[in-house]
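Given as structure tokens, the chain that follows is alone and in the form predicted alone.
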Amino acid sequence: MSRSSSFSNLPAEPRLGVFNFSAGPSHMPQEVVDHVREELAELSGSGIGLLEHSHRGPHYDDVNQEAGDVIRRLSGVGDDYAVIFMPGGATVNFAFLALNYLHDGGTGVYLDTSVWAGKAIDEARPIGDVVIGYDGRQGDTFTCPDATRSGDDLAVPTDASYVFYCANNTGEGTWYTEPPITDRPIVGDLTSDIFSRPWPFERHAMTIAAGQKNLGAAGCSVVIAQRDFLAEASRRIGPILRFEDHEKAESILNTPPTFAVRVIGLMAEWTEAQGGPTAIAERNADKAGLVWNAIDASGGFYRSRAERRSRSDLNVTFHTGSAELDAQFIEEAGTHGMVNLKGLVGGMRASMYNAFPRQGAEVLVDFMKDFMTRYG
């Protein structure tokens, strides 16, 4: 099933005239959508559609292998790391993480910078000891740890089983400029920023990324983990809950979400064809910069709670200071083909992941200027 990639075109026009600013599931490249449509009817000349193939058959073996290979290439990890396709989204795997490493009395350190870090904390607390090593959601500004402080702003017990962080905070509009600095095993939630920029996977014991933003269909998560870290997990839980057992079964411990794995593989292939994380990072910074600059140039009409040094290149969050005016903005934007701009923590949120076209950012900025002229 090996083939050369045809996914070389840049994202350009909106599909059906709509710019989808959803934080996830989110915009996908037209080439990938078209390819999935073809494979739903027939996968690789097999006479059987993608959704109908057995997960024990040779065609799905190819799907599984291809997806794992391209994820490995994009992340740059060696043979000491495993690439696993885990069932469920990030929240399910937050629970798996705690069950694997806190079940026997371990301590998990959580850097609370987002709604999603908060969800990971909620999953862990019933299972084991949780320490909040950093709180970036207090007050009027959302923050991430300051990389220039080399971890001095973190509270990490010397015996912590792991330090968990969410690299890109979709609701708050912030992100880490580099992973936390600590001598304890680092676990990163990369759901919304995986392959959006170069990232040092080799500094992590594990990363978790749900496939619904830069990786396509929901229902599956990509876990990239040190094999030695996998081996340290609790033996007091069943195989279906253990990352290591899924890895040993080559991600087919039970019936996997076959469709989601295929779409993840195609999205990763598309990412590689675009030039990979380095090339895509430049585009993401350009798109986000257009909207962040419009906020800064608005004279205070638009504001953001995201700390300037922590601003995300994927989720731009802003508000007018009036809930009524924010609602008006969202409603009017929808009539101009811009949908899913409602923020998770109030106000507006423009989510512009890898496949989101620059034209969408341009249209949004023009609308922001016009709206400010009429209501400012």
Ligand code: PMP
The other form holds:
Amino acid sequence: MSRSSSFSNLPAEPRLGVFNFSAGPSHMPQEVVDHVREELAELSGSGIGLLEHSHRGPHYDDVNQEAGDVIRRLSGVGDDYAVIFMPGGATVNFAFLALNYLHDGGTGVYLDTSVWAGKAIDEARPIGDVVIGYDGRQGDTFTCPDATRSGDDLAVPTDASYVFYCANNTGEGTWYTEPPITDRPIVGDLTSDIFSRPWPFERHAMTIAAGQKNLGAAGCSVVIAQRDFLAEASRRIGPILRFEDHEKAESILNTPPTFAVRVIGLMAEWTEAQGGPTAIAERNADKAGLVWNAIDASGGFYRSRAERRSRSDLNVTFHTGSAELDAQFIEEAGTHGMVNLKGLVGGMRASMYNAFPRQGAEVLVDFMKDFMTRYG
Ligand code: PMP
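Now show the form predicted in complex with the ligand, given that the preceding structure was the form predicted alone.
Whole complex next, starting from this chain.
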């Protein structure tokens, strides 16, 4: 049975009079929320609501299959790759990653560009050898490896089990312009940028992306992995910890987060209806450009610790140089309907994912100018 959702290709609109700059969970398109609401009451004429369906029944089989198919289409991977819905968010899967590949004595290389790469390192250290292949903090500035340097700025032992990187550094406001260059298997954390721009998923051995940003629902991660890489994992861990066992069970090894999988599938369908990552990337660049330009045009009143070359189109980070003034900015912005602007590494962070309306960026820029006039 098909439950084609037929979402529109119109850009997402503001909802409920609030601009939610949250880094995740984050703003969702109204039409997806409406669709979820209907399915909560009843899933495709079955007489049973989405949350109440058995994960062993035909209706959930369809939910699972449809979500996997749309993720496969958007990522463009071939049959040599598996698409798996893993329980838990990204951090849980960082721990699974280390257990699968470092448990038998392997070395994991981590490109340390952010708080979230740091969390992945924290999960790996108790399990195996960790090598920091790149340090993304240069003085007070956040940066990512330079794609023009063909990997010569990375320290990667020739026998590394994998090289982990975080493609979009949600807290710092930096991103990679392409995956790092190395001949060891690459594991990419795409939690905050999946399907926000075209990305060469087949350069990764594994992609990990938790759902709560561009895919809408927390507590479940999309894992896209080369089948050969899955087969290399340790057998000295239990099945629930092994990616390959989840893949063989078609993401129903135990009771899966059924609701999250459905929301992820719907958000991916909405992404496809929008024209997919290529069309969406243009909109994201336009929205982020408005805010980055306002920072640049402020004569130093606003500044960012994100290095210009690595600026993200999804999380724009900035501060005034005064913690008190930053707090004032965040509070006043809140009274004007712009919420969740507090940054993870101090200052402000405007997270504007695929479904975030352009109008939100415009309103923020107007407010930034007004605030500068009053306090500059
Ligand atoms: N990676 C990135 C890039 C993130 O932004 C986040 C959460 N903001 C995580 C990992 C952690 O995700 P979770 O909370 O699902 O473990």
